[in-house]
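The chain below stands alone and is given as structure tokens, in the form predicted on its own.
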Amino acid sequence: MKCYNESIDKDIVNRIMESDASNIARFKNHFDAINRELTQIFDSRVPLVEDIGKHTLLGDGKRLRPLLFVLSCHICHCHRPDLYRLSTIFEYIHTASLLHDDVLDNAEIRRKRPSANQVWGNHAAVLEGDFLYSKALSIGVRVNNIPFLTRLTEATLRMTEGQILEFAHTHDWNLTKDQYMEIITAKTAVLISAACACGAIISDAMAEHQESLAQFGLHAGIAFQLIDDLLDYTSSERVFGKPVGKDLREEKMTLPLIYTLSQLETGEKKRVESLLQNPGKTDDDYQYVMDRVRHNGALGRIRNEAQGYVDHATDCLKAFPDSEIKRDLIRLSQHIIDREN
């Protein structure tokens, strides 16, 4: 099912943006409940599981995925007592993917603190990621809902494909926008979509509402990754929680650079491409490339595209009547564009 084609309800969106465009403090009670549940996972007989888990899970995470699951349940009129427990599934899966990513990238910083692989080593980080994936599925199995588990396992499968696809295109400075979109959809947007869809599934919502929330999450997830890749060129390590220019230094081609290369004059483009292909790149070389990205209009173009995806996500909620929960989902999707980290 496609999202509704009617124009977005501008009155609702404008009211929300005027009242609470970038402040998600209103969700504090949800975040507190989610964090309480996250602390309950440390029931392993292996102390190292708890040590790495506390370091990784209880850091400065956004909790976007579990919050979207809870709000998706609420918009479908489901308030079962284990919602927050179930919501942690999506944070465990997300965090597990970050642990594995950081090993692949040899990352040093994650969520404003040293990454787990830097503290305990690659082997421990990978095994902790495996533990968190297993923990997520353990919680999911107890729901005894085949469509819920099917959506969840399909999402983790596509995430892994996205991670492998990104790995396969490392050092690929000829990556196209279509290939980039395929990577970020699988690696990021699919899990956010699953969090929303699973909220509807566990609520026994009608198929139309399940698909509407799945599409809402998919478009919001694409917008999230577009802004994440934009912030990699504009934010600071203090705000962003990881080194700025990380993707560039890890030889990853993202949309800011794809657009920049397409807009540079021939001579300048050849110079940037030569720098990118030089295995002995210096800090000055990286800074030169980043400056080209920051000053050619690519970032504004990407922000506009991200806003378009958020608008489309909002349009996907037209299947639901106006309510405070619907407005919360719109607020949260708009925060994806307005955030600084």
Contents of the next structure:
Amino acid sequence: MKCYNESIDKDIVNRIMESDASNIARFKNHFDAINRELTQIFDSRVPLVEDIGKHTLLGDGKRLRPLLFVLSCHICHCHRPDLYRLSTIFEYIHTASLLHDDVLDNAEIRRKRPSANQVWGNHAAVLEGDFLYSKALSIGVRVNNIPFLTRLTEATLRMTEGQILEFAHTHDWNLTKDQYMEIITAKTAVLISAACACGAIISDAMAEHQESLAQFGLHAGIAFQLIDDLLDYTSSERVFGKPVGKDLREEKMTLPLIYTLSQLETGEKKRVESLLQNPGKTDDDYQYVMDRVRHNGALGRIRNEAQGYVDHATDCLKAFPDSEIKRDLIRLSQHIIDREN
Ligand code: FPP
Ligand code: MG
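Form predicted on its own done; form predicted in complex with farnesyl diphosphate (FPP) now:
Shown next: the complete complex, the earlier chain at its head.
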């Protein structure tokens, strides 16, 4: 990849760090346009489809994926009029995957609301996910761009593989960091990467810029899931918008626990391992494991690693000259690390 100008990039990052509080507020116009599209085009002959869709889609979503698509188009100088409409493809696919994920996890809360599976039941939630995924494809085919659709469908295939891999490792307290990274890359980072790459593809950007944006999204996406799994141990339901400590209760091994087990001294490690193996874990057992994870340095280590992925994502944009849009992409990737929910 071409190195544009390293000193400029360091300078940009330093200035951006100073102003994290306004990092997200500055995207309000984009969010409004994305939300308008989501509201306008979300219609169906079947009232239940609309009811579940509105409840799920129009809740407290971050709109990270559509925003990354829009900014990726802009950095490639593409301002076509259907840009925001196309951006909804990534929100539809993401929301479809969450509807299915909530059924798998028997989740109760999503985006600060009762999850669709709780309100309408598992069958309706799965079918709504199918509807949203189909909706995304029906918008996508209208673009009439095979590389765009190829990237999109490859991403959803990998997402599904990632989710199945995670499912196959439920209760696996011996999951390694490499296996964990493979899961989070596939289930989360690949779609975020596709949102950025598709922006470049639809803009007819040169191959180097397509690859730069794909790699930017991939690294930002890995950082996103690292922080998501960290917040599951550190946040509160009010702030996070979903219950915390969920991964442990779902018997899901994530990096905070992988690092904790690798760091505990032998006696403590044995105690935690035997608690994890016990099928009848009590609330006190969960609390005990949560406390070990919170107080052994694993979380700081993960935050540093996530920052490393964001720094790498920033480096991936070196092929692009300095611009306000480039700074926005860097701000957004930094927000992934600084976010509280
Ligand atoms: C949430 O992760 C879930 C995902 C990132 C991906 C889910 C993917 C699928 C269900 C397969 C693909 C589906 C479609 C429709 C293409 P998490 O459980 O770590 O996050 P959470 O804590 O928010 O539940
Ligand atoms: Mg889940």
